[in-house]
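There is one chain below, alone, in structure tokens, taken in the form predicted alone.
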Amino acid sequence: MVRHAGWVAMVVAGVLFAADGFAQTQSRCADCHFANPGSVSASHLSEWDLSGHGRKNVGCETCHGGDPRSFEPFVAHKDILARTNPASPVHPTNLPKTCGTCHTGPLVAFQRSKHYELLRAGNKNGPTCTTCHGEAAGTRLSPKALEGQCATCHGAGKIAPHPEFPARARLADEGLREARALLKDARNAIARVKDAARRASLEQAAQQAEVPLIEATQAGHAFVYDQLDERLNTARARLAALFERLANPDAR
């Protein structure tokens, strides 16, 4: 339950943190809840705090339920279900309707997947977005903790023994950071070019070149990799021959 004692200290601490200048959360979820420690851990809670969901004020209620509009436990909490509760939207077969509801493209392309079928089939070891993204950072694996992650099913002598797989997704994975790293600095060569006509034609190459990254990526979460290399080769050769022009000033 929610003490005096923790409301004055979450009604204290917001009053320092604006005196301050510090940016206020806009989630009362995780105000109540930071103000009285053990209420949920306090991992789950700095994850969120420290994620992306947390700096776009993506609250609790959002992914639990509950309103968010009151401090009264009962009111705040009512309608939220554990997430082994098979109609709770965290639990794992939910999981992908409820971060689709933001991550449309991802949802998309999960459904085209065979792991999608494990899930629905109730199968335990069927992987959902937590999997790979963790509870509440929304992050995404390195490359090497993605092998890792997959060799977990599929590594020698496991459940569903493929030990290629594991490879495989850390070359792609690979491959989908260097080509973001590239675009992202191809673009910002771009916004250097004083020539207004030639810095629009090459961000206009830029976003063609971005397609098939865009592609490749939901090509990813459908874990289709072969359609994810064909992409991803397209990003490559795009990205080239835009780098290609970025070094020929003349070139328009």
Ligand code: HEC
The other form holds:
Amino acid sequence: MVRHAGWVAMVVAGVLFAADGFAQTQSRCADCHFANPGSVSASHLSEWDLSGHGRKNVGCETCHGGDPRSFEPFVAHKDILARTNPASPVHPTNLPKTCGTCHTGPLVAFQRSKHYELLRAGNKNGPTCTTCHGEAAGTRLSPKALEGQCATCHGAGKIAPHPEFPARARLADEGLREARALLKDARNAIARVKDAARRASLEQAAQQAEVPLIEATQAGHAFVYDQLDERLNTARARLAALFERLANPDAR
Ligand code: HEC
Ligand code: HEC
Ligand code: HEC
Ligand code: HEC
Ligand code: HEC
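Switching forms now, from the form predicted alone to the form predicted in complex with ligand HEC, please provide the structure.
Following is the full complex, with the preceding chain placed first.
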């Protein structure tokens, strides 16, 4: 009963929103769920709220389905399947596709992996997107946490023992982070270059250093670490050349 009273209040609030002409296209799922603690675990809500997803209005419905315009629970929840239903968009085997509607690059790369084949075969003994990114948070694991995640399956004595995989993933991730930080430093320095032509030419070189970095991330999502290392080394070489040009103002 108490919960129903809450819903009525939320429906009224919804009408006010609509009369304002405000938030009509925004998802209402979260508003009601925040007003009904216990309808979902508190950690899931706060994870979502604090994430890039929450900030950029990637609403609950983008992963769960349902009708985000409605404050009427039966309408809002129409077509939402239990998460254990193999057809649910948040079932582990369907997550690559669900997340991949927005994150095409990671999806395409992940589809090349053995892990994806396992999921496709209905075998949940492989990682899916949320294994490394959290359910709603879009978290980026630290290199050490990533290593630990791989080790839950690839550590000695686990379901697919390959103790070399976790360490390799950590090293690769550390390398990627270092290269990304260097690229950021380079771009900050480029922004301070006064000569417009030189600035444009340096920015072009920065873009050329970024391409292999993006490809390295893709190789990571495909779990092909030889390719990742090769792309990372190309990026490093281009970054080194870029810093050399930045340090030498006479060169264009
Ligand atoms: C008016 C309030 C309200 C709105 C709007 C609402 N929900 Fe819910 N939702 C609830 C409550 C309360 C529950 C707890 C279960 C129950 O009693 O129905 C729930 C349950 C759920 C569940 C768990 C279902 C299960 O089988 O375990 C999911 C997932 C969910 N909602 C997602 C959404 C999404 C996505 C939207 C928007 C499209 C939405 N909700 C809109 C109140 C709401
Ligand atoms: C980026 C995708 C994504 C977004 C956005 C998202 N969820 Fe989820 N949600 C998931 C995944 C994945 C699970 C776990 C499914 C499983 O158990 O395998 C889940 C689980 C749940 C559950 C059941 C478990 C629990 O923690 O209670 C509910 C209820 C739920 N979500 C509601 C919501 C609501 C409400 C919102 C918006 C505030 C939301 N979700 C936003 C992906 C998402
Ligand atoms: C085994 C762990 C793992 C799995 C599984 C995984 N990722 Fe990632 N993902 C990472 C790591 C590590 C990075 C950071 C790489 C970097 O810094 O370049 C990342 C980066 C990202 C990024 C940000 C960079 C970009 O390319 O846009 C997105 C978005 C992303 N992943 C989405 C996904 C999606 C969608 C899936 C499922 C299809 C997925 N990931 C599966 C580990 C994983
Ligand atoms: C409706 C589109 C949409 C869906 C579906 C979606 N995301 Fe996102 N994702 C976004 C947006 C928008 C951002 C925020 C990007 C920003 O902050 O610039 C984001 C951010 C991320 C990031 C952080 C990227 C970074 O550069 O640090 C990761 C990781 C991520 N999402 C993973 C996932 C995973 C895993 C799923 C599925 C469970 C998912 N996303 C579902 C749109 C989506
Ligand atoms: C939930 C369990 C699980 C997690 C977590 C996991 N894997 Fe796997 N992985 C598997 C299984 C199962 C296989 C297939 C069996 C095998 O190759 O021994 C596999 C296969 C692989 C392969 C072989 C791919 C091929 O094409 O032959 C690589 C490489 C790999 N994993 C790397 C990683 C890395 C790196 C991580 C962490 C970022 C990771 N895995 C996380 C379960 C997992």
